[in-house]
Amino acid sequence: MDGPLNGIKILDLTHVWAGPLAVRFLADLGAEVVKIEAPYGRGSQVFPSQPIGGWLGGEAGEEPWNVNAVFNKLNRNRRSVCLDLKQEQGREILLQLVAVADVIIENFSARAMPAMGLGFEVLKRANPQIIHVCMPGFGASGPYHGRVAFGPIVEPMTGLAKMLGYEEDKPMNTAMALMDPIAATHAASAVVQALRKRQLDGAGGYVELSLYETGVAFNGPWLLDTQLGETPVCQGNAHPQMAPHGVYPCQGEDNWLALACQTEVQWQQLCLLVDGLDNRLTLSRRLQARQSIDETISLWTAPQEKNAACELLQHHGIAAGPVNNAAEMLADEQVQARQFFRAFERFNTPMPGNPIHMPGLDPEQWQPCPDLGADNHSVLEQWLGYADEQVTTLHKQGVVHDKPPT
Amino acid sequence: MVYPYWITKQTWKTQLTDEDLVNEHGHLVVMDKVLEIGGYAAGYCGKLFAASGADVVRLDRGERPPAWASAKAMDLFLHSHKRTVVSSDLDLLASLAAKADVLICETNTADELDQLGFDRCKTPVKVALTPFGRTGPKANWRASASVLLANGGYTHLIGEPDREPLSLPGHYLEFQTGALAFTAANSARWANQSTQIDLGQLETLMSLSQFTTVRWHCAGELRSRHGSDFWFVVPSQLFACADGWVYLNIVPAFWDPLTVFLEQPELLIDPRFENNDLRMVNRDVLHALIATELAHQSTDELLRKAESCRIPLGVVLSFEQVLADPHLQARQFWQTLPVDNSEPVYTPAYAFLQGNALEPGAKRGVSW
């Protein structure tokens, strides 16, 4: 696929969300990605219930492991090799692949790769120039390195839960596992930076990042304020430097719009639209009077259709937008105009696109997520020179698979 | 207009010496020169470049967008390893851009980007950061992070079901956009390509969405907000304990160890909780049971038990507690920054590190 990373070979051993999302960005930038999957990596042959994002096409079908919507969303532009790393032969094949790859990326627990005899020193012996990016939840060292980590439990440890909520003393979690996409973007950054370093000094290396540290890093300004004598506090939808700033009710059930006055000009414009606002209020007075201002704005928004109200506010140069659910996001005229969602997967399922637009990146070239083990033959033949019969033998021996074992 | 001495004389070297070109290993080093203009997305992108060894100059046009922290904290966090020029002179912008390898330019609208002369800048790699992207009917809509979080489906999912949705405090959106801008620009530099990149913050958000759109399209179900409850995995919720709050996220593989953690092995054979689907049906009963069990225990006790039972449990920490966290300290996570006339402060260092944190030679970030 075209793109700046064309020619880079990545072995993707990631799972769940943070790792696959990181690799999706790299694949969208043109890297050649081979996903190394465990035989049960996509679940078993029988699924006890519908996966969290549903099935592509709405039904499990005969191969439910291949139509998990979330898995497909995260794993486009890859080839799939299903390799049993619990077997010595499987590990040997992985090391052969490492020998001809540029990057191996995984988000197992810190002890998983060394426990399989696939720690960085072993990978480096196979390929001294290999870049190994690992993403254990709490990192590979330190007092918490053995703890089990998922995005939702790491999030409150970063301090964010104290800032999110309706009132102080009642923390809240986003329940969206925000630490995963933060780690994902930084893992993608780490891979590219490691490639640039290797371009200069010829050396590969071991790069590590954790969900916890990437999440804490995002709260840097609050952590600094804490040391500078300020006390960041939870303020609901209010903002410490903007008023009004909030989410306001609109016509219908659970319909809302977000509005923010970033400048004095915007405030003056808002006062022209909304009866009862005092255009003489300075920012500091507005911050003090935010509750009554919010009540006045709510009276104005409540009978209005949210999109029409936002159009009107935007016409006056005021930052405002509808609170969209998933269906509304997909239907948004801006999203449609820029064709952000692309229906290239089976059943024309719209998938989020790549926010990076640059010449040479063409979504028309995107390949849907491959079936489990769909590329066992082609990858082992093209990358390692295996004969077709050799791969067939490996399949019979249970070293490679093309569906979950029964 | 009076410019600082160093910018009028020589900001970036045009004649590199052998010493500049070769690193300690004898390999060629050419440090990127990055020009950064704009708010907190550009600032975060520039921060990543600076931490990677680039020479970053920030052109401060005198406009400071509202922030979630003080100006001092924002500057310390984002701009500590950069040089700054204060000017709104477009000729100076063009002149600096012509010397730079990478131009990161963030504006409030697409038109504003044009007015800065972005397309005319002669920089090999140019990144345009705007709220909605450079094209489309909303390219010139005004936006705050809260407006984009609302448009992009985040706000709808945060908060209690019977109350107004909550916007996300902090600079998640801007920093994520900055991180992607860094990856895109650095990829182009790696490939030695001259290129122009269009990165919209709304699309950044939507590219990071969890499963909301596929769930709608494939299962016909709209995801909604449920407070701190992740909802689809039970239990995944905040629970009050004796001295604070903890979050449990018990994906099915951790159900059995949870019963050990709760010291209630009988739950294993309780038909109400046999699998995740049944635990979803009986969510309230299970939550009440756990809440009762955890209420009298301290966070320290719960953490110790969670670690020994190997279940995913996190504690709600204050910023003071994060700063004192022994794990982050052991991993040399904090970087010391000098502050005028007062004690130095700690800022998060680069989130990824080269080598093992506890081994000699390990360093934060990947740079040369």
Given for the second form:
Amino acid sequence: MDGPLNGIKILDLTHVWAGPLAVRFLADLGAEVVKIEAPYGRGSQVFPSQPIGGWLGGEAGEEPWNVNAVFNKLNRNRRSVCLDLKQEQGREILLQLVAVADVIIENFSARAMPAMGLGFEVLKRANPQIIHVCMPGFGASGPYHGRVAFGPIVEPMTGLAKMLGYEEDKPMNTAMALMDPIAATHAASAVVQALRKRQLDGAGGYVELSLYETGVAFNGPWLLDTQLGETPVCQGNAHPQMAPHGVYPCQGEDNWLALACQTEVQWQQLCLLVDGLDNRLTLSRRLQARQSIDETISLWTAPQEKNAACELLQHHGIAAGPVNNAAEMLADEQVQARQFFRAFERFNTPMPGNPIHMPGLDPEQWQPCPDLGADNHSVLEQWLGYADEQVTTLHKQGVVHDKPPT
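Having looked at the form predicted together with the partner chain, could you now put up the form predicted on its own?
No partners, no molecules, just the chain.
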């Protein structure tokens, strides 16, 4: 594909969410990505239950491992080589691919690659210019480096959960493994920076980042408050320096509107719209009276349709937006107008686009997620010069696969 990373070869050993999302960013930017998949990397031939997100087309079909909707969502613009790295020959083939690649990225535990004999020193012997990006849960050192990590487990450890919710004694997770997309963004940035460094000095390198630390880096002002000796508390939908600032009920069941007044001008405009608000209140007095202000605004929003109320507030220069569920977001006119979702996967399933818009990035060039092992022959032939008969032999020997083993 076209794009700023055109010509860069990436070996993708990632799994779950953080790693695949990071590589998707890079693939969308034009990198040539080969996903190295384990034979059971997409699950077994028979799924015991429907996966999170369901199946493309709504049914498991004859190859459920190839229609996992979440997997397809995260793994577009790749080629798939299914390689058994537990076999010595599989590891040898990986090192041959490393020798002609620019980047290898994985988010295994810190001990996984060294345990397979594929630590950075081994990779560097195969290719002195290789960039190895690893994303273990807690990093490659420290007392937690061997721990198992998933986003919803790591998130509370960062301190974020204590600042969410409405009561101090009931911390809340985001329920979306927020650490994963945060880590993915960091990792994509790290790859671009490492490539730039290599362009300047000709050297590859080992790039390590942890799921945990990327979350810690996103701590807000409560971290500074703590360092200054104060005790921060969760504030629900409120804001320490804005009032009003919250989410208010609207017409219908479970319909809400988010609203914020950041400036005095916005407050004065809101007072013109909402009966019962006192336009003489300064910010300090509004912060003290936030509960009664919220009650007054709720009485005003309750009989209104949320989108109509949003339009009215925006017309008066007041920051406001409807609280959308997933279906409403998909139907949102802004999302529709910018064609953010693209129906290029099988069954014309709309998939999220890329929020980056720049010359050279063309979603019309995107390719759907490949079937497991779909590119075994083409990649090994094009990258390594293997003859078709050699790849067929590797299939028979169980070194490469195109479906999960029985």
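Think of the rigid core as the biggest set of C-alphas that the two forms share within 1.5 Å after superposition. These figures come from a predicted structure and were not determined experimentally. Positions refer to the first chain, counted from 1.
- After superposition on the rigid core, displacement of the C-alpha of residue 221 between these two forms amounts to 2 Å or more.
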